[in-house]
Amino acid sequence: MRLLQPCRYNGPMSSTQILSADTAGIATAAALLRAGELVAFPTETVYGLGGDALRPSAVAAIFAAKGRPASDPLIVHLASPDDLPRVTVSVPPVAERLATAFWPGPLTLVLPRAPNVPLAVTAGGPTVAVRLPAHPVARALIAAAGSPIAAPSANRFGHTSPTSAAHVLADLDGRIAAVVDGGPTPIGVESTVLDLSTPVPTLLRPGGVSLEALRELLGEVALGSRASPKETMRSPGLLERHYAPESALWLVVGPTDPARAWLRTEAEADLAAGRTVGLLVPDEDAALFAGLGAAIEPLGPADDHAAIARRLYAALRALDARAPGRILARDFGTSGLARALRDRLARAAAGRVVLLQGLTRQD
């Protein structure tokens, strides 16, 4: 398998070991995982914080390093579909169809838990979330480790997800043994999560595999709802506040021109009152707002949702580092990958979502 060329971290000296994404680096990382240590590594979505999914002490270390509540389950990553019997007691035909169509790739399936999977992985629930990543470094590392790997995003719980090794170190330096530096992640938002334990397959989290693609294959796919912080969840990424910056983020949902007008009005009001403001917007909006005096992080062309997804978390981290009084962003609709963008921005906003006249939360 051809591995990606490593992209070396050039930041300050780290107490977490930084490994290259080559054969030697992967061998070192796999040895650490086999010893029960934690290793962050790139997937096609975001960087994951990996630990042996079948070793309770490693699973407990993941929760401790992230500061993650026990009610939020982990996704188990496999090297091959042949490993499914190690983590689930049954693989229904619908799961086989989905695996054939979308694995390896950014699709997580919720299936019945096998007894050897620690209950901490599943937040005490009867199901386990499983996927087969497409990133060659991730696949090589899991295979070399010889065990399924539990790997939530490699960041402090609730914070903006990491899409580079530098992002991982910003949150977890000194808390984990190593990070494999494979450069920026190619998709940039987390996997789609599909619950197959329900009568109708249910989309719990939109991601790199679109709702349209799932419905084309399966027909009916239901839409899940957000979870309570005290609820035992079947999947990560279901809390109202998640993927969030330190600065308060506001998301406006509506047609392009009214949304732009809302952004301008709000930004001008903040600036006139002596408050700082940040704008997380597509390139076209960044050009329109260039003279306002706001901090601006462009995301890419408005109609290129894949480019925006790749840029989203890096831009959000960069803007947050400038410590604006608040961050303003706009929505991109629900078509294809835009549904995942809306989900991440709405959760980063933690309820601060402005629906322009004539829209509902389902639009």
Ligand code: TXA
Contents of the next structure:
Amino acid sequence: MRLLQPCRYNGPMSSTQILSADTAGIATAAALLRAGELVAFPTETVYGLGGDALRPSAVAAIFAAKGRPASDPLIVHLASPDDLPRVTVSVPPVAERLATAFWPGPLTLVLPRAPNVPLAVTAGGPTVAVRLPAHPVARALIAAAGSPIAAPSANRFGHTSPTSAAHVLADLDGRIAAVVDGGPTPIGVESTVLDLSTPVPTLLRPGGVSLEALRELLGEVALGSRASPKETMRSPGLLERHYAPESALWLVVGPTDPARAWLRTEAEADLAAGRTVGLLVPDEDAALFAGLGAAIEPLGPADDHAAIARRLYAALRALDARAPGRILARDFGTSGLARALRDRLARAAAGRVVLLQGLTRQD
Ligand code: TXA
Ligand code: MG
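Return one more block: the form predicted in complex with threonylcarbamoyladenylate, after the form predicted alone shown previously.
And the full complex, kicking off with our chain again.
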């Protein structure tokens, strides 16, 4: 007779529990995290795929569930700034000022890694990315888990980040123990990543906290290659499939009227050739193009970047599900949150960016 040993199941699981975002659901989720399991949860930006950041087996399971390369480091989420010494060896004064101004909130700080943070979290590097999320469910869950929580966005590697529990399940059902359903996430694009290990703070990823707000507090902030709009458009880099839909996406950058004219001409050409086309555009353009016969996902009023950010990934998923021949999208500039919108759209476009002034057409 064989003895049945309890063992940790490493392969695909049969199904993922959906937990409600109430006291009982959060307690169950926290117990799973303490047991080394993976739980997806809402943050104010996007859903995160959480695991105990200080437990190497949980960290390895995060990479496996996402299909993420080991070279891409994870963000560690804390419930309180008092937990910073658990993950970093030193907190420079500039980090304290940023934390006071923006935490809890969508700002990730890159700091020197503490030795007890598994190297897998930092992809072998000397720094660790840390943030204190503002979402009440995230905060309650991390506090109840009692450990820093490593959490990348809860999507399969290369897919669009999830802004609802349904998006999480679409990518990860059966691969993680549970998801806490806290409804749609209020910001909708990922946190700003700021590197404080460089002589001048460097913006590595534009996100929920704007460059303008950082510069107001810090003075000088350098732009990492990804954070500079031109660079993002020119060289999507190694992770170019990040945020990418299945249908090829084209991003048009330029003043409103020429951009609209480009969208119309391109959409009409596709339709005339018997191809389907999707438009990822603000409400005003959606109304303008309603009669074309294209699949349209309105994003919100063109000047309401917060509304557009909230809707961006859900709209991208919805449009992609209709499998149009290609998706055409319009840029919103670089002020405030629009810089993050451009970054995500340019990445989804993976180089297919049309600049209407100076006109470079890549691909
Ligand atoms: O809003 C967010 O940040 C979400 C929620 C769940 O908190 N998380 C998120 O994680 O977007 P992820 O893994 O999808 O993106 C983390 C980004 C990656 O671009 C990664 O390369 C960068 O942060 N990163 C992580 N650790 C880093 C480090 N030590 N140095 C530089 N970049 C780092
Ligand atoms: Mg991600």
